[in-house]
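Just one chain follows, in the form predicted alone, and it is written as structure tokens.
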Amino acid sequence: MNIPSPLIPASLQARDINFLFQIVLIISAIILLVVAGLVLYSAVRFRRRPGDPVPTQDFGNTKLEITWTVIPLLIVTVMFFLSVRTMHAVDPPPLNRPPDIQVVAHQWWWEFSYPESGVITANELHIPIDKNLLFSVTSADVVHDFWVPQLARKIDAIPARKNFAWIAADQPGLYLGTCAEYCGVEHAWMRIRVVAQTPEEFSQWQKKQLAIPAKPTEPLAVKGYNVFMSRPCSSCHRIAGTPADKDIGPDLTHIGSRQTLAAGVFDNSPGNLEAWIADPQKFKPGCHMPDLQLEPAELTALTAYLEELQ
């Protein structure tokens, strides 16, 4: 099972936190320790007993007052140094270069263009491995924050803003991530899927990106291709090589090839598509896709041709 946590991290951004983590951490816990261990012993050691007199008062002592304030900034300037370390290891700044990737947050879904190629994908981001890559982050509507725990820090998505930071992986597998922000009621639905891949697998998922799909000629996929035309499914969404060419919605044009619907809650397969397209509001309440009012036979169609976009 793959665990979306900082406290595996497999990349050197991540790496390089959860090393603050646990250093901020075992100071955390030594200073707890001495604190109630001193509090421990004097409740024990001085209490008051039967008869005892009033302790001596003690107005002064210079060298407790050094030692308890020169501990402490010792302790800061570590922390403060180690701190800006990892903000320069983790996030150098971009210095003007390009993003590699371009992320923009809806609610509830996250888009993914790679501006040198030209692919647009949702909810899924596909990276080499062994390639530190610049993304800038932006969103359509509310605040939100990409964050992928085991490969880069979390960034806030903010509208009319581009925000920047660097992901990478340093193996091939899937990391999870998520909206980091509260930005209304699905967002618990808002999953982000990074599937790092050696750069001959990455170059192969992209030319097949970039493909055109082909029309349908299957019967029921030409009536699906129909319904998607003469419904409002158009006016949202995109599918390359057709009329449609909105970006209200995510872009569908390889939407057989991703691994999950709905950014996280379904796996992507016929009868959930299916299923998602008849009452989308029964299984993500408040998003903005409608319920079309499609009969039966329209939405075995559509599903039939949304399907044959890989």
Second form
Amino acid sequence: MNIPSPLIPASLQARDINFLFQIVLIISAIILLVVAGLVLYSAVRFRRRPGDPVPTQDFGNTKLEITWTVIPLLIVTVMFFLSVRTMHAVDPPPLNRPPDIQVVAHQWWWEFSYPESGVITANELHIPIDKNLLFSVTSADVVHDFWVPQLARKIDAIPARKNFAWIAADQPGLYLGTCAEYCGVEHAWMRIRVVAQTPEEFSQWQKKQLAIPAKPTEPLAVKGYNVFMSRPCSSCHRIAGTPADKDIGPDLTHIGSRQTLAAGVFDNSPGNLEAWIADPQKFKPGCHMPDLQLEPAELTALTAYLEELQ
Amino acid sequence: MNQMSQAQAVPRSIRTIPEYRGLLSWVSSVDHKQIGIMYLLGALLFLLLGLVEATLIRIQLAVPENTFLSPDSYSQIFTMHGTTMIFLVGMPLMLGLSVYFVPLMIGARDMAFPRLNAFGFWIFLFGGFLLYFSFMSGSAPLAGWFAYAPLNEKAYLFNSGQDYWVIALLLTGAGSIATAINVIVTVFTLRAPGMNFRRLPLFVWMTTINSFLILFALPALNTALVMLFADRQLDALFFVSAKGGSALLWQHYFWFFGHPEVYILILPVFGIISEVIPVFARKPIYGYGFLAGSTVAIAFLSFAVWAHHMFATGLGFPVYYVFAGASMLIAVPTGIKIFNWIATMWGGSIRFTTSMLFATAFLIQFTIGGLSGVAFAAVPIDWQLTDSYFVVAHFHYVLLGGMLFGIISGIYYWYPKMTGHFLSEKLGRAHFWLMIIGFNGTFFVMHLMGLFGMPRRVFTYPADIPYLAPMNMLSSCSAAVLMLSLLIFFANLIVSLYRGEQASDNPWEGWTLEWATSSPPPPHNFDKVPYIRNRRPLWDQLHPDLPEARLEAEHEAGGASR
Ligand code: HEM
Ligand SMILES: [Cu+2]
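Given the form predicted alone above, produce the structure of the same protein in the form predicted together with its partner chain.
In what comes next, the whole complex appears, and the chain from above leads the way.
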């Protein structure tokens, strides 16, 4: 069960934030109990009964009022220092270290790249566990926000501006996230999956991602390859080792290895893939992939080809 | 009591005042009472529209991966919902009550500038209609109520909905500024003899401070709107970062206006609560000086907290320190008011009219909204929860559970004064209890949705994330109860105008000046304004054996605060 909740932290920093949240929650609960208790008590105790005399006309009491000003002041002072402490723990400055991961947000998908290895992928981020990784975030169009609650703070992706933050996971597993800043009509389907792996698994994954897919040989896949290169597909997408090298849409070099399609709209299965290519606007209305008017035969061939891109 | 002046035979009703007969008398009016009522009616009309939009939102979200609304319609609807509720409901409700009651409470004949007053109302109404006209232009705006750049630019939203949004907000904004100036001048120049600033009713205090807030905050919005319009229509590049502008600049402008704006919406409500609770508890407000003074503190601080809406934008630690500190600080003058109100109830003899019920609920619900607000000032918590459903819960506790509950309290309190009829208490109680259940049922779970990872402004959510579906279903069902309660409210407003029990001049035994004239007040407000010797000008009439002067003297002698 994957619950993308900051209450179920899976990294040191998410735990730090959760700890602060618990403290604030407890303080708030106490204050609320006191206030609600006083209100309800006075509502019951001092309700008017027939024949009540005019109550004592009490205009105020400076000492009391100063007391109930100073106490909240002390509480927020404590909260302020706790916040500062947590801020520094969660978000240490990057100190000119190059980022391990570069995140570029697009309407409505994510581009992830690893500058050191050169891996480029989309919507599904793989990280090795037990390592604090620095990532940079920017946007290719409007403001978005990278939010994987169990692993990291959220951070805005703003065009022409680079933000930095840290991400880590201390258990292998799948962690869900999403775009958290409204970025246009398909904001809901801009989901993130983070796959945290043991270092061995991660380097295997990385090796596979770096491999250039073999040229298709099976006839249907060959036909699919030709469709891809001759139809508008290649004017937006990249597949390593082929002439298709655009980055307007997600990199498809290893599309077959990903868990979902269209940033979370559906699971990655041959049927879904074909349905998606046939009519993206049906499943993600407003998205920037047009309806390509392909023949059914072309669709089948394309699907066969893309499924091979593991 | 003091109702000798009321003519025995003719029951007074706003429907029978000769000067208020016929549509023309309203459309051409410069009477602050008519304008105030028209403001309120306009706001209620837009409230109805905003509620329809909220209903559509909740239907769409009731089940995961619903296809009731298209993503495009959903975006238009939540944008219109937010924009409507803030600019066409919150603002005019508060301005309407201000222009109706400020002159009456200070014993004036009218506002200082009656024609400007009419201008303020009509320009608001025109702006509101223009915003809704955008539906007919092909598309309503869909960038959200704070319309972040560069999504609000032509490159991303090319249809004219966003332009309607700009113009509509410019117009209503101009109207708000005009009315703010009017309130300030009225309060500074037209107070009854003897009413110095230490004797001003707290509602007037709050609306006055509020008017200064409007005066300083709205120009920031208007500036940004003009810049955006230049970007969209004249290819200027203020907010186009790809070409050297700055997307973040919009956020600074918007929130420099936007944060004071939320105080603009709530301060007059603080004023209402400070009028309602004392009258129904039959005690003076506890700590008048503290209440007024802390409001001044809020006004200043509210200009130093805007970047707490931008903690996730990567502004850097020094900025976070300042704005986190100021945001926590502003919670103090806001929070202590709750204690002043409780202390006013304490030891009183409280009459639970519907108005008082709403004021009581306000105290608790506003506290919940305030506490989640403080949590957001703790920067790392904001880093998790901003732009999630936790925020939606937070601001509905402030705006609906706080602002709207407070305004409704004020409407039950003042409706007899405005119309000459009581609102039905029976319907009022049904309205109250259903609204309590509906409101808390709809919005309390939204805290949890946020904590379970649901971002705001999504037209749907994945079916396979545990718990989101049942929580959303609960919220949607409760929203139906909430809508029902508000329909009862609307019905009450209409039915009571015709059938409502006749109200006397001072039905609640209030002690501010608006109760010194007839219900409804005559067009000229007062036959004679008494000389004001203290904060409760009508107290002595009601309690000749306990004169205010003596109470005050005893209190001063006791050395306590005033
Ligand atoms: C009666 C019931 C109401 C319901 C059921 C309701 C429901 C909602 C929901 C579910 C959202 C989030 C939409 C989204 O993020 O996709 C929302 C947004 C909002 N609501 Fe309400 N609401 C109600 C009344 C109000 C009132 C009275 C106010 C203010 C006076 C208000 C102000 C707002 C604002 C400012 C937004 C943000 C819009 C945006 O994101 O641009 N709402 N409402
Ligand atoms: Cu996004």
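Residue numbers count along the first chain shown, from 1. These numbers come from a predicted model, not from an experiment.
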Q: Select the option from 178, 154, 122, 19 that falls at the hinge between the two rigid parts moving between these two forms.
A: 19
